[in-house]
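Encoded as structure tokens, the following chain is the form predicted on its own, with no partner shown.
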Amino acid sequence: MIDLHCHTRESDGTDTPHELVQIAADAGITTLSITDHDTFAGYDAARPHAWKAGIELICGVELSCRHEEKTVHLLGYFRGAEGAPAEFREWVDGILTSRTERNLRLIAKLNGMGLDITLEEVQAIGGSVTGRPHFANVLVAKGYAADRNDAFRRLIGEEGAAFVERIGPTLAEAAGRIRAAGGVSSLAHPVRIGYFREPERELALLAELREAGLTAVEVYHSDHTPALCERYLEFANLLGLLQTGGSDYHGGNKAGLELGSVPVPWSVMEGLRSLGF
């Protein structure tokens, strides 16, 4: 069983590396890759205990990129146990630095509007990355959302009263810092994008995204109906991009989402594979 699209409390999920990996084993995954958000820690902390448990561990990323005004996110795999190099972490370090000059943005703004809340209650339930789903956390907690989706809907997304867009690297940029750093790029849940009513469009920048670098293109995801599966499979046939995919798990975060929920068929690493994986 193939999982590459998970994550641990390093970033937005709620299980540590040593409990992700053992939820694997126990669900009879034989290759997972931890893809936190914008960090490397969770993949570095689960790798002994991936060893032990005999599971092939990918070093993996999930980078929050913009595109059109929007976060458009872009998975990264690099090979070998040491995984990404030490530019290509450095360069992620900043994407960080950037999210927390953004972090520190949205407390003011939801100050300015009479809610009480500050970064270090935030922080407090983050890993290594602390981003809008722990501010959901809290203005949940803290009685000023109903749920986590209301949080998003009327305060913290991108249509919310307190929303504040992240400088972070464009999806072309990304893209191509993970070929230079010798990785594989592949877009994340494309049907997030918002443009699944127009497969033309879709097309179109998965064709713009391969000449700037992009390698894949996640076909398989918890997301995806089996019409998009078969539609994002035939664009990457068509492109020559390779596929990959998972269950994007988050552990309680994504309630009813089990880690290895979603078929990921072997040629997805057979393709892997031709590349050295």
Ligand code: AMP
Given for the second form:
Amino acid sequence: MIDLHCHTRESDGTDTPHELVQIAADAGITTLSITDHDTFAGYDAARPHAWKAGIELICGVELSCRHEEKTVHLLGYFRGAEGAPAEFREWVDGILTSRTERNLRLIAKLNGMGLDITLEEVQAIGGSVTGRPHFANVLVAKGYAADRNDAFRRLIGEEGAAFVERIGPTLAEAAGRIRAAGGVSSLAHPVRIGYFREPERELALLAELREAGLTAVEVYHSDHTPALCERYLEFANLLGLLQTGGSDYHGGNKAGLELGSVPVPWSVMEGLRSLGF
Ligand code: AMP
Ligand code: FE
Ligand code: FE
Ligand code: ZN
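To complete the pair, please output the form predicted together with the named molecule; the form predicted on its own was given just before.
Once more the chain from above appears, this time first in line as the rest of the complex follows.
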């Protein structure tokens, strides 16, 4: 079984890297990629545990990128045990810095609305990356939101009163960086870009990104219906892009979504193997 998209508590999942490897082993997963948001800390920590458990662990990351005023996720996969090279890791660390600045402005905005919340409190419940899901948890715990959805809808989501935009790389820049670093990029859960009612627009974006260095499309994902999987597979084949897939497991932060719960065919690995994975 294959799962090439999941998160540990180093970003916005809830399992430690060691726990995640154990869950993968119990689920019968043989090839796993940890794709934490904007950090390799989960992958690095999981490596020795995966080795012991006999699981092939592929170095991955999910980068938050800008596209037409919105955040779009781009997956990056890297060959070999070391995974992403030092220069690329330094560039990703820079993205983390911009995230910290965004978090500070988000706190200031929430405080300005009279909410008692500190960055320390939010950071305390996260790992290497502090994101809005952690803000949501603290806002719920303090009674400022009814639940996580409410926290996003009224406060920290794109339509929320305290929303702060984050400066990040563009999709094209990130795809180019991943390629230059010897990695494979894959457009994560394309349905979420919001063009799914305009397939020709999705196809045009993929074609444009391919020129910038995009190698693959995430065809199999927990948000994709069978019809959407078929559509994105067709787009990948049309454009000569590879396919990737995974559950996007986040542990307790996405209750009910299990690791390995999205069927990913072996043809996905055959494609990656052809590139030396
Ligand atoms: P950040 O990268 O810190 O801006 O946080 C983005 C993450 O927040 C996404 O990866 C989602 O997991 C989560 N998220 C974004 N919008 C929502 C929403 N409306 N409801 C629940 N979770 C959301
Ligand atoms: Fe996430
Ligand atoms: Fe994502
Ligand atoms: Zn993800």
